[in-house]
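Here we start with a single chain on its own, the form predicted on its own, put down as C-alpha coordinates.
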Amino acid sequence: MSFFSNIVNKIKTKLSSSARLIDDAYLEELEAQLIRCDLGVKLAFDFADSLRKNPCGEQQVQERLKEFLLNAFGKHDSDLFKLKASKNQLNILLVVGVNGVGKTTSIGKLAHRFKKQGYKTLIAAGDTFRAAAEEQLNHWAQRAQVDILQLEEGAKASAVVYKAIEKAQTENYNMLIIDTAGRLQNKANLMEELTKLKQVIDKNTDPNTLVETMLVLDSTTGSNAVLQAENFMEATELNSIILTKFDGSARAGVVFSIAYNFKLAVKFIGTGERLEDIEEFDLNQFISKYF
(Lines of atoms letter the chains of each structure in order from A and count residues from 1; the text may use other names and numbers.)
(Lines give C-alpha, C1' and ligand atoms only; values in the text may rest on other atoms or scores of the structure.)
(Ligands and ions follow the chains in the order given, each with its own letter.)
Protein backbone atom coordinates (compact mmCIF):
# COMPACT_ATOMS: atom_id res chain seq x y z
CA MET A 1 0.00 0.00 0.00
CA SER A 2 1.40 3.40 -0.98
CA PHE A 3 2.02 6.28 1.38
CA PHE A 4 -0.98 8.14 0.01
CA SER A 5 -3.52 5.32 -0.22
CA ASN A 6 -2.61 4.49 3.38
CA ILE A 7 -3.63 8.00 4.46
CA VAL A 8 -6.94 7.79 2.61
CA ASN A 9 -7.73 4.33 3.95
CA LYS A 10 -7.05 5.45 7.51
CA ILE A 11 -9.62 8.21 7.06
CA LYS A 12 -12.21 5.77 5.70
CA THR A 13 -11.59 3.40 8.60
CA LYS A 14 -11.83 6.20 11.14
CA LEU A 15 -15.09 7.51 9.75
CA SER A 16 -16.51 4.13 8.63
CA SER A 17 -17.81 5.87 5.55
CA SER A 18 -18.60 4.79 2.03
CA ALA A 19 -17.71 6.84 -1.02
CA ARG A 20 -19.65 10.12 -0.89
CA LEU A 21 -19.08 13.82 -1.25
CA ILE A 22 -16.56 14.88 1.38
CA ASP A 23 -17.94 16.84 4.35
CA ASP A 24 -16.53 18.78 7.33
CA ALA A 25 -15.98 15.62 9.41
CA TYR A 26 -14.01 14.05 6.57
CA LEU A 27 -11.89 17.17 6.07
CA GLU A 28 -11.10 17.48 9.76
CA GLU A 29 -9.96 13.86 9.89
CA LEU A 30 -7.99 14.35 6.67
CA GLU A 31 -6.13 17.30 8.22
CA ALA A 32 -5.36 15.24 11.34
CA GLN A 33 -4.03 12.29 9.30
CA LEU A 34 -1.83 14.52 7.14
CA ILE A 35 -0.34 16.17 10.23
CA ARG A 36 0.29 12.75 11.83
CA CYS A 37 2.16 11.75 8.66
CA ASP A 38 4.57 14.70 9.13
CA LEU A 39 3.16 16.71 6.22
CA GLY A 40 2.82 19.72 8.49
CA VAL A 41 -0.01 21.96 9.63
CA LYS A 42 0.23 24.46 6.76
CA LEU A 43 0.21 21.82 4.04
CA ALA A 44 -2.62 19.89 5.70
CA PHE A 45 -4.82 22.97 6.10
CA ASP A 46 -4.07 24.28 2.61
CA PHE A 47 -4.94 20.95 0.99
CA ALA A 48 -8.18 20.68 2.98
CA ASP A 49 -9.06 24.25 1.93
CA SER A 50 -8.46 23.32 -1.71
CA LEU A 51 -11.03 20.52 -1.32
CA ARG A 52 -13.51 22.88 0.34
CA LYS A 53 -13.21 25.29 -2.59
CA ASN A 54 -13.34 22.55 -5.20
CA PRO A 55 -15.19 19.55 -3.71
CA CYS A 56 -14.88 16.00 -4.99
CA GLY A 57 -15.88 12.49 -4.01
CA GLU A 58 -13.77 10.47 -1.55
CA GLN A 59 -12.59 8.19 -4.36
CA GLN A 60 -10.86 11.20 -5.94
CA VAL A 61 -9.07 12.46 -2.84
CA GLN A 62 -5.95 10.33 -3.33
CA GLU A 63 -5.35 11.64 -6.85
CA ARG A 64 -5.99 15.19 -5.72
CA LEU A 65 -3.51 14.71 -2.85
CA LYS A 66 -0.86 13.35 -5.24
CA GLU A 67 -1.30 16.32 -7.55
CA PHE A 68 -1.16 18.78 -4.68
CA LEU A 69 2.02 17.28 -3.22
CA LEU A 70 3.73 17.00 -6.60
CA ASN A 71 3.23 20.74 -6.98
CA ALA A 72 5.27 21.17 -3.79
CA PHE A 73 8.31 20.22 -5.89
CA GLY A 74 7.70 23.01 -8.36
CA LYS A 75 9.06 22.03 -11.76
CA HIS A 76 9.78 18.45 -10.59
CA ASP A 77 13.29 18.97 -11.98
CA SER A 78 15.47 16.17 -10.60
CA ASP A 79 18.60 18.29 -11.26
CA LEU A 80 17.47 20.64 -8.48
CA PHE A 81 18.13 17.80 -6.04
CA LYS A 82 21.72 17.19 -7.18
CA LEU A 83 24.77 18.89 -5.72
CA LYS A 84 26.51 20.64 -8.60
CA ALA A 85 30.06 20.06 -7.36
CA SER A 86 33.05 19.94 -9.72
CA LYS A 87 36.55 18.58 -9.22
CA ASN A 88 37.90 21.48 -11.28
CA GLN A 89 37.20 24.04 -8.57
CA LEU A 90 36.86 24.49 -4.83
CA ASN A 91 33.47 23.45 -3.48
CA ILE A 92 32.41 24.62 -0.02
CA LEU A 93 29.64 23.03 2.02
CA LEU A 94 28.61 25.07 5.05
CA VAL A 95 26.74 22.57 7.23
CA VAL A 96 24.32 23.97 9.81
CA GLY A 97 21.84 22.45 12.27
CA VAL A 98 21.07 22.12 15.97
CA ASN A 99 22.94 19.70 18.21
CA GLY A 100 21.67 16.14 18.18
CA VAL A 101 20.29 15.96 14.64
CA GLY A 102 23.30 14.08 13.23
CA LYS A 103 25.28 17.04 11.86
CA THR A 104 28.73 15.72 12.79
CA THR A 105 27.86 12.24 11.54
CA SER A 106 26.58 13.67 8.25
CA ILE A 107 29.80 15.64 7.75
CA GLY A 108 31.85 12.48 8.26
CA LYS A 109 29.69 10.54 5.81
CA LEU A 110 29.85 13.30 3.21
CA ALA A 111 33.65 13.52 3.56
CA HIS A 112 33.92 9.77 3.05
CA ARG A 113 31.58 9.89 0.05
CA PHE A 114 33.44 12.72 -1.67
CA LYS A 115 36.84 11.16 -1.02
CA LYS A 116 35.64 7.94 -2.66
CA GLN A 117 34.50 10.01 -5.63
CA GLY A 118 38.01 11.42 -6.03
CA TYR A 119 37.70 14.78 -4.29
CA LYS A 120 40.58 16.01 -2.16
CA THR A 121 38.54 16.72 0.94
CA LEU A 122 39.13 18.93 3.98
CA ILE A 123 36.91 19.31 7.05
CA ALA A 124 36.91 22.58 9.02
CA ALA A 125 36.06 22.35 12.73
CA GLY A 126 33.97 25.52 12.88
CA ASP A 127 31.87 24.57 15.91
CA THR A 128 34.08 26.27 18.48
CA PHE A 129 31.16 26.82 20.87
CA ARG A 130 30.73 23.21 22.03
CA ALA A 131 33.65 21.61 23.86
CA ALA A 132 33.21 18.07 22.51
CA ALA A 133 32.46 19.10 18.93
CA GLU A 134 36.05 19.12 17.66
CA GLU A 135 36.82 15.79 19.30
CA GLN A 136 33.79 14.17 17.68
CA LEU A 137 34.54 15.73 14.31
CA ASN A 138 38.17 14.61 14.49
CA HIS A 139 36.96 11.06 15.13
CA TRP A 140 34.83 11.14 12.00
CA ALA A 141 37.64 12.68 9.95
CA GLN A 142 39.87 9.78 10.98
CA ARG A 143 37.18 7.26 10.06
CA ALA A 144 36.72 8.90 6.67
CA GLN A 145 40.52 9.25 6.28
CA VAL A 146 40.35 12.91 5.31
CA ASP A 147 42.19 15.96 6.63
CA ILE A 148 40.75 18.27 9.26
CA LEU A 149 41.66 21.83 10.20
CA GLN A 150 41.38 22.75 13.87
CA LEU A 151 42.66 25.80 15.72
CA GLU A 152 43.59 26.23 19.35
CA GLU A 153 40.90 26.25 22.03
CA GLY A 154 39.05 29.54 22.16
CA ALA A 155 39.58 30.40 18.49
CA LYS A 156 36.71 32.09 16.69
CA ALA A 157 34.74 30.14 14.10
CA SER A 158 35.43 32.85 11.50
CA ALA A 159 39.18 32.33 12.01
CA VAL A 160 38.77 28.58 11.47
CA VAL A 161 36.88 29.18 8.23
CA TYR A 162 39.45 31.70 7.00
CA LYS A 163 42.34 29.32 7.69
CA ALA A 164 40.47 26.41 6.12
CA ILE A 165 39.83 28.34 2.90
CA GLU A 166 43.48 29.43 2.82
CA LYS A 167 44.64 25.83 3.26
CA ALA A 168 42.19 24.54 0.66
CA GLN A 169 43.34 27.09 -1.91
CA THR A 170 47.08 26.72 -1.36
CA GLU A 171 47.05 22.91 -1.11
CA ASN A 172 44.58 22.30 -3.96
CA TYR A 173 41.66 20.81 -2.06
CA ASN A 174 38.48 20.79 -4.10
CA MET A 175 36.01 19.93 -1.32
CA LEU A 176 35.80 21.86 1.95
CA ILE A 177 33.11 20.85 4.46
CA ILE A 178 32.62 23.32 7.31
CA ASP A 179 31.02 22.42 10.63
CA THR A 180 29.19 25.20 12.49
CA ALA A 181 27.82 25.78 15.97
CA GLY A 182 24.62 23.89 16.66
CA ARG A 183 23.64 26.01 19.64
CA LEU A 184 24.17 29.63 20.55
CA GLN A 185 22.59 31.76 23.26
CA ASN A 186 19.73 32.96 21.09
CA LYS A 187 18.59 33.38 17.50
CA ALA A 188 20.32 36.76 17.18
CA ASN A 189 23.66 35.20 18.12
CA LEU A 190 23.11 32.40 15.63
CA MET A 191 22.28 34.86 12.87
CA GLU A 192 25.37 36.94 13.66
CA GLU A 193 27.63 33.87 13.69
CA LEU A 194 26.39 32.46 10.40
CA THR A 195 26.47 35.90 8.77
CA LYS A 196 30.14 36.29 9.75
CA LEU A 197 31.01 32.88 8.31
CA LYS A 198 29.28 33.65 5.02
CA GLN A 199 31.09 36.98 4.83
CA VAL A 200 34.47 35.28 5.34
CA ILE A 201 33.64 32.76 2.62
CA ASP A 202 32.41 35.39 0.15
CA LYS A 203 35.37 37.68 0.78
CA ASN A 204 37.99 34.97 0.31
CA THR A 205 36.63 32.99 -2.64
CA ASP A 206 35.98 33.84 -6.27
CA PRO A 207 32.47 33.93 -7.78
CA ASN A 208 32.95 30.53 -9.43
CA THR A 209 33.30 28.76 -6.08
CA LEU A 210 30.35 26.52 -5.27
CA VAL A 211 29.11 27.55 -1.82
CA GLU A 212 26.16 25.57 -0.50
CA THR A 213 24.59 26.05 2.92
CA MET A 214 23.06 22.72 3.95
CA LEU A 215 20.71 22.34 6.90
CA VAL A 216 20.75 18.98 8.71
CA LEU A 217 17.37 17.85 10.04
CA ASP A 218 16.36 14.74 11.97
CA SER A 219 13.49 13.25 9.97
CA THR A 220 12.06 11.56 13.08
CA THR A 221 11.23 14.87 14.76
CA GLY A 222 8.33 15.72 12.45
CA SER A 223 6.96 19.22 12.98
CA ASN A 224 10.00 20.18 15.07
CA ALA A 225 12.17 19.69 11.98
CA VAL A 226 9.99 22.18 10.13
CA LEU A 227 10.35 24.66 13.01
CA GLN A 228 14.14 24.27 12.93
CA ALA A 229 14.15 24.92 9.18
CA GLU A 230 12.10 28.05 9.76
CA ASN A 231 14.54 29.32 12.41
CA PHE A 232 17.58 28.74 10.24
CA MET A 233 15.89 30.32 7.23
CA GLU A 234 15.58 33.47 9.35
CA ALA A 235 19.24 33.26 10.33
CA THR A 236 20.84 32.57 6.96
CA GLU A 237 20.14 31.77 3.35
CA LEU A 238 19.79 28.01 2.97
CA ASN A 239 20.33 26.08 -0.26
CA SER A 240 19.42 22.51 0.63
CA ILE A 241 18.61 19.91 3.28
CA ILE A 242 20.26 16.77 4.63
CA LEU A 243 17.70 14.46 6.25
CA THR A 244 19.05 12.03 8.84
CA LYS A 245 17.48 8.85 10.28
CA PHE A 246 15.37 8.44 7.16
CA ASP A 247 13.72 5.03 7.07
CA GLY A 248 11.35 5.13 4.13
CA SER A 249 7.64 5.82 3.91
CA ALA A 250 7.27 6.61 7.60
CA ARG A 251 9.33 9.75 6.97
CA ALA A 252 8.09 10.62 3.49
CA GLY A 253 5.89 13.41 4.79
CA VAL A 254 8.87 15.43 6.02
CA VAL A 255 10.23 15.69 2.47
CA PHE A 256 6.97 17.14 1.17
CA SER A 257 6.55 19.46 4.14
CA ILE A 258 10.01 20.99 3.63
CA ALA A 259 9.48 21.38 -0.11
CA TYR A 260 6.05 22.95 0.41
CA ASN A 261 6.96 25.33 3.23
CA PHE A 262 10.45 26.44 2.21
CA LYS A 263 11.00 25.50 -1.46
CA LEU A 264 14.19 23.73 -0.38
CA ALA A 265 15.49 20.56 -1.99
CA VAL A 266 16.52 17.56 0.07
CA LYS A 267 19.88 16.57 -1.43
CA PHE A 268 21.14 13.85 0.90
CA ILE A 269 19.46 11.25 3.11
CA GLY A 270 21.19 9.52 6.03
CA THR A 271 19.93 5.98 6.57
CA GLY A 272 22.21 4.46 9.25
CA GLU A 273 25.39 4.77 11.29
CA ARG A 274 27.96 3.41 8.84
CA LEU A 275 30.14 5.73 6.79
CA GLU A 276 28.40 4.48 3.65
CA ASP A 277 24.91 5.17 4.99
CA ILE A 278 24.23 8.38 3.10
CA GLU A 279 22.79 8.71 -0.37
CA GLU A 280 21.68 11.36 -2.80
CA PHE A 281 17.98 12.11 -2.77
CA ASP A 282 16.50 10.75 -5.99
CA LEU A 283 13.29 12.63 -6.82
CA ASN A 284 12.12 10.25 -9.54
CA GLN A 285 12.69 7.20 -7.35
CA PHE A 286 10.97 8.91 -4.44
CA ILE A 287 7.92 9.80 -6.49
CA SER A 288 7.60 6.35 -8.05
CA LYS A 289 7.85 4.71 -4.62
CA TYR A 290 5.28 6.81 -2.80
CA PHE A 291 2.93 7.65 -5.65
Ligand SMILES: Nc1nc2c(ncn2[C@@H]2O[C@H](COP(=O)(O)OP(=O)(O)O)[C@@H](O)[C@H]2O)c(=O)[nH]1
Second form
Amino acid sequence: MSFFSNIVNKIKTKLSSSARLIDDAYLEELEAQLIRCDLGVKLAFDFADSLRKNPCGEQQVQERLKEFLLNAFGKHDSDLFKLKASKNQLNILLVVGVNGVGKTTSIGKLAHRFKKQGYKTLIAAGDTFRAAAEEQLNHWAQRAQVDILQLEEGAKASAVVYKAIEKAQTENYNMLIIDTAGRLQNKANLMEELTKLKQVIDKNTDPNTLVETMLVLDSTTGSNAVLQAENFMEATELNSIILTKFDGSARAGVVFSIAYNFKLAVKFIGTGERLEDIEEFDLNQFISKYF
Ligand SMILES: Nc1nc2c(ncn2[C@@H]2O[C@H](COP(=O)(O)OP(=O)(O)O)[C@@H](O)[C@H]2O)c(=O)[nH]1
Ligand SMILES: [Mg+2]
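Instead of the form predicted on its own shown above, give the structure for the form predicted in complex with the named molecule, please.
Below, the chain from earlier opens the complete complex, with every other chain and molecule after it.
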Protein backbone atom coordinates (compact mmCIF):
# COMPACT_ATOMS: atom_id res chain seq x y z
CA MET A 1 0.00 0.00 0.00
CA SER A 2 1.36 3.39 -0.89
CA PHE A 3 2.34 6.04 1.61
CA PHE A 4 -0.69 8.26 1.12
CA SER A 5 -3.39 5.61 0.82
CA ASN A 6 -1.98 4.41 4.09
CA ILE A 7 -2.71 7.79 5.70
CA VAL A 8 -6.25 7.87 4.39
CA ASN A 9 -6.96 4.27 5.40
CA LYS A 10 -5.63 4.80 8.89
CA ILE A 11 -8.16 7.57 9.35
CA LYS A 12 -10.94 5.34 8.09
CA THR A 13 -10.13 2.61 10.61
CA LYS A 14 -9.81 5.06 13.42
CA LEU A 15 -13.09 6.80 12.73
CA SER A 16 -15.47 3.94 12.30
CA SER A 17 -18.29 6.20 11.17
CA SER A 18 -19.10 5.55 7.59
CA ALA A 19 -20.02 9.16 7.04
CA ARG A 20 -19.77 9.87 3.38
CA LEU A 21 -18.87 13.50 3.78
CA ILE A 22 -15.82 14.44 5.79
CA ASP A 23 -16.58 16.13 9.10
CA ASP A 24 -14.56 17.98 11.75
CA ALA A 25 -13.43 14.82 13.51
CA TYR A 26 -12.21 13.46 10.21
CA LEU A 27 -10.31 16.65 9.39
CA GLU A 28 -8.65 16.77 12.79
CA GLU A 29 -7.51 13.19 12.46
CA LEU A 30 -6.33 13.88 8.93
CA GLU A 31 -4.23 16.82 10.11
CA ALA A 32 -2.69 14.69 12.85
CA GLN A 33 -1.84 11.89 10.42
CA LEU A 34 -0.29 14.24 7.90
CA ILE A 35 1.88 15.80 10.58
CA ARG A 36 2.88 12.34 11.80
CA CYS A 37 3.93 11.56 8.24
CA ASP A 38 6.32 14.55 8.25
CA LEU A 39 4.29 16.72 5.93
CA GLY A 40 4.59 19.55 8.44
CA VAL A 41 2.03 21.56 10.36
CA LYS A 42 1.55 24.28 7.79
CA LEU A 43 0.88 21.98 4.89
CA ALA A 44 -1.41 19.77 6.98
CA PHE A 45 -3.47 22.75 8.18
CA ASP A 46 -3.66 24.40 4.79
CA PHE A 47 -4.82 21.20 3.17
CA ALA A 48 -7.44 20.52 5.85
CA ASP A 49 -8.58 24.09 5.41
CA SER A 50 -9.01 23.63 1.69
CA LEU A 51 -11.24 20.63 2.44
CA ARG A 52 -13.22 22.64 4.96
CA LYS A 53 -13.86 25.33 2.38
CA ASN A 54 -14.60 22.92 -0.36
CA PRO A 55 -15.75 19.63 1.24
CA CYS A 56 -15.73 16.29 -0.48
CA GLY A 57 -16.47 12.67 0.30
CA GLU A 58 -13.92 10.48 2.06
CA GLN A 59 -13.25 8.68 -1.16
CA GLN A 60 -11.97 11.83 -2.79
CA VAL A 61 -9.54 12.90 -0.06
CA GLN A 62 -6.56 11.13 -1.51
CA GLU A 63 -7.13 12.57 -4.95
CA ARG A 64 -7.60 16.04 -3.46
CA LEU A 65 -4.32 15.74 -1.55
CA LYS A 66 -2.53 14.76 -4.72
CA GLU A 67 -4.01 17.74 -6.53
CA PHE A 68 -3.15 20.04 -3.65
CA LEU A 69 0.49 18.95 -3.68
CA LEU A 70 0.83 19.21 -7.44
CA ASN A 71 -0.64 22.70 -7.33
CA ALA A 72 1.49 23.76 -4.40
CA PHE A 73 4.65 22.78 -6.21
CA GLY A 74 3.84 24.30 -9.52
CA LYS A 75 2.19 21.76 -11.76
CA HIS A 76 3.32 23.93 -14.61
CA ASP A 77 6.86 24.31 -13.48
CA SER A 78 8.34 20.89 -12.95
CA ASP A 79 11.58 22.66 -13.93
CA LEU A 80 11.68 24.00 -10.40
CA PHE A 81 13.09 20.65 -9.32
CA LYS A 82 15.76 20.49 -11.99
CA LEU A 83 19.33 21.66 -11.60
CA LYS A 84 19.95 24.15 -14.37
CA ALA A 85 23.52 23.10 -15.05
CA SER A 86 24.93 23.40 -18.53
CA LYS A 87 28.22 22.41 -20.10
CA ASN A 88 28.66 25.86 -21.65
CA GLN A 89 29.36 27.46 -18.32
CA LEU A 90 31.08 26.79 -15.05
CA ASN A 91 28.66 25.26 -12.54
CA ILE A 92 29.52 25.45 -8.86
CA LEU A 93 27.70 23.38 -6.29
CA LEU A 94 28.38 24.41 -2.71
CA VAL A 95 27.27 21.47 -0.62
CA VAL A 96 26.32 22.25 2.99
CA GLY A 97 24.67 20.42 5.87
CA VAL A 98 25.32 19.09 9.37
CA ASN A 99 27.70 16.20 10.05
CA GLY A 100 26.62 12.76 8.97
CA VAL A 101 23.78 13.71 6.64
CA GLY A 102 25.70 12.48 3.60
CA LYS A 103 27.44 15.50 2.05
CA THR A 104 30.67 13.77 1.09
CA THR A 105 28.89 10.67 -0.15
CA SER A 106 26.50 12.73 -2.26
CA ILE A 107 29.40 14.71 -3.73
CA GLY A 108 31.06 11.46 -4.80
CA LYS A 109 27.85 10.27 -6.41
CA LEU A 110 27.19 13.60 -8.13
CA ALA A 111 30.75 13.80 -9.41
CA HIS A 112 30.34 10.35 -10.91
CA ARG A 113 27.03 11.31 -12.43
CA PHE A 114 28.23 14.56 -13.98
CA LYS A 115 31.41 12.99 -15.24
CA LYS A 116 29.34 10.32 -17.01
CA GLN A 117 27.27 13.11 -18.55
CA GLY A 118 30.45 14.60 -19.99
CA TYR A 119 31.20 17.37 -17.51
CA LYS A 120 34.83 18.08 -16.72
CA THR A 121 34.42 17.72 -12.97
CA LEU A 122 36.49 18.94 -10.05
CA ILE A 123 35.73 18.44 -6.39
CA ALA A 124 37.12 20.65 -3.65
CA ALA A 125 37.95 19.51 -0.12
CA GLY A 126 36.40 22.39 1.77
CA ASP A 127 35.81 20.40 4.94
CA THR A 128 39.16 21.32 6.46
CA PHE A 129 37.93 20.90 10.01
CA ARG A 130 38.11 17.13 10.30
CA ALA A 131 41.32 15.41 9.22
CA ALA A 132 39.46 12.30 8.08
CA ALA A 133 37.15 14.31 5.85
CA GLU A 134 39.71 14.91 3.11
CA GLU A 135 40.74 11.29 3.04
CA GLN A 136 37.13 10.28 2.63
CA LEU A 137 36.59 12.77 -0.19
CA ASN A 138 39.78 11.57 -1.85
CA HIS A 139 38.44 8.07 -1.80
CA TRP A 140 35.27 9.22 -3.55
CA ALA A 141 37.27 11.20 -6.12
CA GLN A 142 39.14 8.02 -6.98
CA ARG A 143 35.98 5.99 -7.26
CA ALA A 144 34.32 8.59 -9.45
CA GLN A 145 37.59 9.17 -11.34
CA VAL A 146 37.44 12.93 -11.04
CA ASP A 147 40.04 15.47 -9.98
CA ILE A 148 40.19 16.82 -6.47
CA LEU A 149 41.64 20.03 -5.10
CA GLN A 150 42.92 19.98 -1.56
CA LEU A 151 45.45 22.13 0.21
CA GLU A 152 48.02 21.35 2.87
CA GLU A 153 46.83 20.57 6.38
CA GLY A 154 45.61 23.57 8.32
CA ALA A 155 44.56 25.51 5.23
CA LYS A 156 41.40 27.55 5.47
CA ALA A 157 38.26 26.44 3.69
CA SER A 158 38.01 29.82 1.97
CA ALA A 159 41.50 29.31 0.51
CA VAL A 160 40.46 25.90 -0.81
CA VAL A 161 37.42 27.43 -2.46
CA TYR A 162 39.45 30.27 -3.94
CA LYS A 163 42.05 27.90 -5.40
CA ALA A 164 39.43 25.53 -6.70
CA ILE A 165 37.64 28.29 -8.59
CA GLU A 166 40.95 29.49 -10.02
CA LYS A 167 41.81 25.98 -11.16
CA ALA A 168 38.34 25.42 -12.60
CA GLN A 169 38.53 28.66 -14.58
CA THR A 170 42.04 28.28 -15.92
CA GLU A 171 41.71 24.59 -16.75
CA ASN A 172 38.20 24.81 -18.18
CA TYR A 173 36.32 22.63 -15.79
CA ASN A 174 32.57 23.05 -16.08
CA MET A 175 31.53 21.36 -12.84
CA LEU A 176 32.99 22.22 -9.45
CA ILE A 177 31.52 20.57 -6.38
CA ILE A 178 32.61 21.87 -3.00
CA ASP A 179 32.52 19.88 0.23
CA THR A 180 32.14 21.84 3.46
CA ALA A 181 32.37 21.22 7.19
CA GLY A 182 29.21 20.16 8.98
CA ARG A 183 30.46 21.27 12.36
CA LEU A 184 32.92 23.82 13.65
CA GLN A 185 33.61 24.96 17.22
CA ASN A 186 30.06 26.26 17.37
CA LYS A 187 27.08 27.07 15.25
CA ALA A 188 27.97 30.75 14.84
CA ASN A 189 31.40 29.80 13.49
CA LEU A 190 29.92 27.40 11.02
CA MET A 191 27.41 29.87 9.72
CA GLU A 192 30.08 32.56 9.48
CA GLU A 193 32.28 30.23 7.47
CA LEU A 194 29.51 29.38 5.03
CA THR A 195 28.77 33.05 4.51
CA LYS A 196 32.45 33.62 3.83
CA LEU A 197 32.67 30.76 1.33
CA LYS A 198 29.68 32.10 -0.55
CA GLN A 199 31.31 35.53 -0.67
CA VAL A 200 34.53 34.06 -2.07
CA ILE A 201 32.51 32.34 -4.77
CA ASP A 202 30.47 35.42 -5.66
CA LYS A 203 33.53 37.64 -5.78
CA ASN A 204 35.49 35.36 -8.07
CA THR A 205 32.90 34.27 -10.59
CA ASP A 206 31.10 36.08 -13.38
CA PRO A 207 27.33 36.10 -13.95
CA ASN A 208 27.67 33.23 -16.43
CA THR A 209 28.51 30.90 -13.60
CA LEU A 210 25.73 28.85 -12.08
CA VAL A 211 26.24 28.94 -8.33
CA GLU A 212 23.95 26.70 -6.36
CA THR A 213 24.05 26.19 -2.61
CA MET A 214 22.63 22.75 -1.90
CA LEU A 215 21.61 21.75 1.60
CA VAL A 216 21.94 18.04 2.30
CA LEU A 217 19.28 16.60 4.58
CA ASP A 218 18.93 13.08 5.92
CA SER A 219 15.39 11.95 5.15
CA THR A 220 15.34 9.56 8.11
CA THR A 221 15.48 12.49 10.55
CA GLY A 222 11.97 13.62 9.64
CA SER A 223 10.96 16.94 11.09
CA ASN A 224 14.46 17.56 12.46
CA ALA A 225 15.47 18.08 8.84
CA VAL A 226 13.09 21.02 8.72
CA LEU A 227 14.83 22.59 11.73
CA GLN A 228 18.21 22.14 10.06
CA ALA A 229 16.92 23.84 6.93
CA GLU A 230 15.75 26.77 9.06
CA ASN A 231 19.16 27.10 10.70
CA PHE A 232 21.07 27.09 7.46
CA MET A 233 18.71 29.52 5.83
CA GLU A 234 19.57 32.03 8.50
CA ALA A 235 23.22 31.86 7.51
CA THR A 236 23.15 31.67 3.79
CA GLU A 237 20.84 31.68 0.83
CA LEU A 238 19.98 28.10 -0.07
CA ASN A 239 18.94 27.12 -3.57
CA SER A 240 17.98 23.49 -3.27
CA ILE A 241 18.06 20.29 -1.30
CA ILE A 242 19.72 16.92 -1.67
CA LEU A 243 17.73 14.41 0.33
CA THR A 244 19.76 11.37 1.38
CA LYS A 245 19.08 7.92 2.82
CA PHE A 246 15.85 7.62 0.95
CA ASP A 247 16.45 3.89 0.74
CA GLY A 248 15.20 1.85 3.65
CA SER A 249 12.77 3.83 5.72
CA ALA A 250 11.80 6.42 3.14
CA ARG A 251 9.88 9.32 4.60
CA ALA A 252 8.26 10.89 1.61
CA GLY A 253 6.42 13.53 3.60
CA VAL A 254 9.51 15.53 4.41
CA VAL A 255 10.05 16.36 0.74
CA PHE A 256 6.74 18.15 0.67
CA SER A 257 7.14 19.78 4.03
CA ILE A 258 10.44 21.38 3.02
CA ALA A 259 9.27 22.42 -0.40
CA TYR A 260 6.07 23.86 1.04
CA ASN A 261 7.59 25.71 3.98
CA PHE A 262 10.70 27.05 2.36
CA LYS A 263 9.94 27.01 -1.34
CA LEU A 264 13.07 24.93 -1.69
CA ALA A 265 13.09 22.15 -4.22
CA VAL A 266 14.59 18.75 -3.62
CA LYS A 267 16.75 18.19 -6.68
CA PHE A 268 18.48 14.91 -5.90
CA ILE A 269 17.66 11.90 -3.79
CA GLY A 270 20.28 9.58 -2.35
CA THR A 271 19.11 6.00 -2.31
CA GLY A 272 22.04 4.02 -0.97
CA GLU A 273 25.76 3.94 -0.41
CA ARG A 274 26.95 3.05 -3.90
CA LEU A 275 28.31 5.42 -6.53
CA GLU A 276 25.16 5.10 -8.64
CA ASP A 277 22.72 5.59 -5.77
CA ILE A 278 21.53 9.08 -6.59
CA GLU A 279 18.50 10.09 -8.61
CA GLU A 280 17.23 13.30 -10.02
CA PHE A 281 14.00 14.22 -8.30
CA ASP A 282 10.91 13.97 -10.47
CA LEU A 283 7.82 15.46 -8.82
CA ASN A 284 5.21 13.72 -10.95
CA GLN A 285 6.91 10.38 -10.69
CA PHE A 286 7.34 10.87 -6.97
CA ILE A 287 3.69 11.66 -6.39
CA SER A 288 2.55 8.75 -8.58
CA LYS A 289 4.79 6.46 -6.60
CA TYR A 290 3.41 7.47 -3.24
CA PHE A 291 -0.27 7.71 -4.06
N1 LIG B 1 21.82 4.19 3.11
C2 LIG B 1 22.35 5.36 2.76
N3 LIG B 1 23.41 5.83 3.43
C4 LIG B 1 23.94 7.00 3.06
C5 LIG B 1 23.39 7.78 1.98
N6 LIG B 1 24.13 8.91 1.88
C7 LIG B 1 25.08 8.83 2.83
N8 LIG B 1 24.99 7.69 3.55
C9 LIG B 1 25.80 7.25 4.69
O10 LIG B 1 25.76 8.24 5.71
C11 LIG B 1 26.99 8.30 6.43
C12 LIG B 1 27.49 9.73 6.50
O13 LIG B 1 27.83 10.16 5.19
P14 LIG B 1 28.89 11.30 4.89
O15 LIG B 1 28.89 11.48 3.41
O16 LIG B 1 30.18 11.01 5.53
O17 LIG B 1 28.20 12.55 5.60
P18 LIG B 1 28.76 14.02 5.83
O19 LIG B 1 29.27 14.08 7.22
O20 LIG B 1 27.58 14.92 5.64
O21 LIG B 1 29.81 14.27 4.80
C22 LIG B 1 27.94 7.35 5.71
O23 LIG B 1 27.98 6.14 6.43
C24 LIG B 1 27.29 7.15 4.35
O25 LIG B 1 27.59 5.90 3.79
C26 LIG B 1 22.22 7.26 1.30
O27 LIG B 1 21.65 7.86 0.39
N28 LIG B 1 21.76 6.06 1.74
MG1 LIG C 1 31.81 14.86 5.03
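The structure displayed is predicted, hence computed values, not measured ones. Definition used throughout: the rigid core is the maximal C-alpha set that superposes within 1.5 Å between two forms. Numbering follows the first chain given and starts at 1.
- Core-superposed comparison between the two forms: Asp46 shows a Cα shift of 4.7 Å.
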